[in-house]
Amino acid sequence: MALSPSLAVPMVAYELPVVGVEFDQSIVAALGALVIVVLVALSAFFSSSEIAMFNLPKHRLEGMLEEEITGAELVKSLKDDPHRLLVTILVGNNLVNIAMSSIATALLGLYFESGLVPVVLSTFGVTAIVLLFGESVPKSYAVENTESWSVRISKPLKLTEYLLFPLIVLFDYLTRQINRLIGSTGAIESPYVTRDEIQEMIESGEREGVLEEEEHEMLTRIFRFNNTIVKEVMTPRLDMTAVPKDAPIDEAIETCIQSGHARIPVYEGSLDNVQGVVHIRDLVRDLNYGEAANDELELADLIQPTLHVPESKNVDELLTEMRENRMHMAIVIDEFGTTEGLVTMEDMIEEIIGEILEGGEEQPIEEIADDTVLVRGEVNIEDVNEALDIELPEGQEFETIAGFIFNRAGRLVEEGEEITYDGVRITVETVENTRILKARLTKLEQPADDEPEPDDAAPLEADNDHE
C-alpha cells in the first residue's frame, strides 16, 4: 500500500529490552497482522460456537447418545450447566475482539500521526472484519451444521473454560447476583419448543404446501385431543344398544347382530345400573363350544368389567386409563350417577383420525355446496365451525348443532324450521320423534357494510305447513 508524502513515517527499528532483539516497522506490522487474523479466526470460534451449542435441541442430543457419536458426551456436559457455558463463549469473545481493536489501533498508530485517525480506522475498520468473518459467515455456517459442529467445538471450549478459568467464576458468579437483584430467572435455554410455536409450525406448513391438508387436520385434532371431554365424544344414551341381565345368550347375540356392536353394555333393572360389558365372540363361543349346557348358561357368567366416567373427564386421560386396563368400552355417568351414554376406544381414536364409516353409514357432515354442509344432529359444534369457516358458540349445557338449535329455540322443534344466527341460516331436516336428527346450514352473504347480523336478528319460525 503506498502512503502519501504527508503520511510517510521514517522507517524506525524497535528493540525488545529484555532479549535485545531489533524488529523494524514492517516486520511488527506484519505479526500484528497475522495476530489480527488470528483473533478474526477465535472470534469466528466462539461466535459459532453459542449458536451451535445453544440451537442444539435436547431431543437431538439425546439421539446423538442414543447413537454414541464420538464427542456428544463432552456436548452435554457443557450443556448441562448453560449459564456457565455461555459466560465462557462470551468472555473469550469479547477478550479477542477487545484484542483486535486495541492491536489494529497501534498498528495504525505507526501510520498516522494523529491520535483520532488510529482509533476510527480501526474502529470501523474492525467492525467491519468481525462482522464479516466474525459473526455473519460463522454463524452462518454454525446453523447449516450444528450437530456436528457442536462436536468439534466441544473440546476447544472445554479447553477455553480451563484457561479463562478465574474470569469465567468471578464474571459468572457477578452475572447470577446481578440477575438475582433484578429479579431475573437467569434462564438461558428454553424448553424444546412450546405448544403455541408447534401450533403455528402446523399452520405455516399448511400454508407452505409442506403438510396435505389431511395431515394438518390430524395434527391440529391430536393438539384439540386433550382438550376435549368424554361428554363431546360419547354416544348418547338414547342411541346406547344394551341388553338387560337376565337375558338369555341367543337375545344378547341377535341384539349385537341386530346393532352391528360387537360390544354391549348389560345393565340390571335399568340402563342407570350398568354391570358391565359382553363381546360377541364370548357368547358365540361359550353356547356353542362352552363346556356348561345351553339351558345353564347365563349371560350374568360373561360379562366383563367395564369402567364407569364422568362425563367431565378428558379424553386422553380416560384413553390412557382404558388402555391400561384393557378395556374398550366405557360408561359415562353424571353428576348423579345417572348414566348418561358411552365411549368406545374407537370413539377416541376418531378424534385424532376422523370419522371411521362402516358399511352404509353416512358422512357426519356432507358438504352440499361451498357455501352449504348437512350435519348429523350429535356432530360437534367445533367441527360445524372448522368445515364452514363459521363461528357459532359452544355452550356449558351443549356441545353439540343439535344441542345448539334446542338452545336457541327454548322449545323442541319441528321439520322445515329455521334459525338465522350471524350470517348462518340453520334448517331443521330430520327430526324423530323430539330429537334433530339432521340440520342444513347455509352461510349467507354479509351484508355490504361487512356488519354481522345481531345475535337474535331471526327468531325460529316454523313453516307455514307446520302451524
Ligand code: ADP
Contents of the next structure:
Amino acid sequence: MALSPSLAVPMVAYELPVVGVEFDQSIVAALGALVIVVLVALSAFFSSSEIAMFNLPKHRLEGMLEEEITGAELVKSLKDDPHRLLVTILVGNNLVNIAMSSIATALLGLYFESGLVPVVLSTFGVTAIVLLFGESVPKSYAVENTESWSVRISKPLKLTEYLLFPLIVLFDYLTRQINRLIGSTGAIESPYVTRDEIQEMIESGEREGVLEEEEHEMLTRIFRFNNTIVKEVMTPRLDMTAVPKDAPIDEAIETCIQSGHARIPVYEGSLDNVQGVVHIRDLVRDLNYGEAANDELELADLIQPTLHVPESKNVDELLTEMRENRMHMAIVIDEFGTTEGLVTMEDMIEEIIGEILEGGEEQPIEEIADDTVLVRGEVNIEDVNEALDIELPEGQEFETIAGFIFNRAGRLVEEGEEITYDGVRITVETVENTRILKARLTKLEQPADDEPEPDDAAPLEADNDHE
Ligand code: ADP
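What does the same protein look like in the form predicted together with the named molecule, given that the last one was the form predicted on its own?
And the full complex, kicking off with our chain again.
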C-alpha cells in the first residue's frame, strides 16, 4: 500500500471531462480544500440555526416583536411552520456534510492508490472537523446568543428555503407521511419546561433542602390552585350573614358587628335573590357623616354590585375577574340559580398562602396525636388527606369531610357515631341540628396485606352505636 502522497500519483495534470481544461493537481487540492472550508462554514450555519431557532422561547420572540427588532418578523414567519423549518435546516446540513465527505474522499484519492485509505481518512477526518467546527462550536455560540443569532440567520435561512425548494417540499411531505405511519404527532417544538417538570423540581428542591418547607408548600398550593373550584373554598349558605334590602342601616351595621364581617350581602325576599353587598365602612360613614338626613337614608342606596358565579368556576379565573372588577366578594349559585354560599378574596388567597385565622378563630384541623386529628366539618377532604397522609376519596360529589361522612352514612348522623373507611376511623364529635360540625379522624394500623379490605368490597355502612 503506497502511503506516500508523492509516490501514489505521480502525474500532475488532470483534464476535467466536461470543460476539457487541464488542472494542476495542487490547484485541484487547493480548490477542494477551499470548498471544504466553505462547506464547514455552511454546516456551522445550519447547526447554529437549529439551536437558535428552536431554543428561542415563544415569549422572547414576542418580546422581540414588541421591541420591533429588525428581522424578528422573519424569525416568527419561519417559526410559524416549525416542521418546514426543521426540514430546511436538516436538508441543508446533511447536504453540506455529505458533500464534504465525498469531496474529501475524492481529494484524498488523488494521493492514495488504495481506495480504502481515502475512505477511512475522510470518514474520521471529516467527522472530527464537522464535530468540532460544524457542530460543537457553532451550537455553543448559538445557545449563548439565541436572540441575536436567530435574527442574523433568518434571511440566509429563508434564502436556503428558496434555493432548495424542491428538495424541501419533497422531504417535508415524506417526513410527514412517515410520522403519520409510525403514529408520531411530528411535534417538533415542545414547551421549554413542562408543568410536571416544574412540579418535580419543587419536590426535589425540598428534598435537597434548596426550598424551605413553607416555600415548598406555597409553591405546591399554587400548582393546585388552578384545579380548585369555587365550591371548595366558599363559605356555605348556612354560614352566610346577610341583610334584607329593607332593613334599616343601623340594623345592618349591627349585623356586621355581631358577625364580625365587614361586608354583607343584601337580598330582596330571600337569600336566592342577592342584590349586592354593603360594606360597614360605607354604612357608618353615610349614617354619621353623610349629607342626607338619617331618616332618608336607605340601605339600597349603599349597595355595591357583586358577581354571581357558578360553584364550578375555577378560583384562578374568579380571582382575576374580581381583581379586575375591584370586588372582594362574590355570590356562589348552583345550576338552578339557588344561592349556595359566598366567596371572598381571602378565601381564594388562603388557598395559596394557607389558612388566615383571626382573633379567636379555631384551627380548622387540630392535631391531637400523630395519628389523630379533630377537624371542622367544612374542611376539604384534600386538606385532611394531607394532614393525616391518608387517601379518602376526593373530587366526588362532596368536597368536605362532613359531606363525606354524610355520603357514606346515607342518612343524617348523630354525635358519637363511627365509620371506618380504608384504614381511617371517623368519629362524629359535634352535630348541630342536621349539620356535622366536628369529626375526629384516626389513622388505624394498616391491616396486613393478606387480610381482606372490607371497605373495598361493599359500600361502607356507618357502624352506628345508637341504633
Ligand atoms: P371579613 O374580614 O369581613 O370577615 P374576609 O374577606 O377577610 O372578610 O373573609 C374572611 C372569611 O369570612 C372568609 O372565609 C369569608 O368567606 C367569610 N365571610 C366574609 N363575609 C362574610 C359574610 N357576610 N357572611 C359569612 N361569611 C363571610
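The model shown is predicted, which means the values in this text are computed figures rather than measured ones. We call the rigid core whatever largest set of C-alpha positions still superposes within 1.5 Å between the two forms. Positions refer to the first chain, counted from 1.
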| query | finding |
| --- | --- |
| Large Cα move at Leu157 between these two forms, threshold 2 Å, rigid core | yes |
| Residue shift check between these two forms, rigid core fit, Ser102 Cα at least 2 Å | yes |
| Leu42 C-alpha relocation of at least 2 Å between these two forms, rigid core basis | yes |
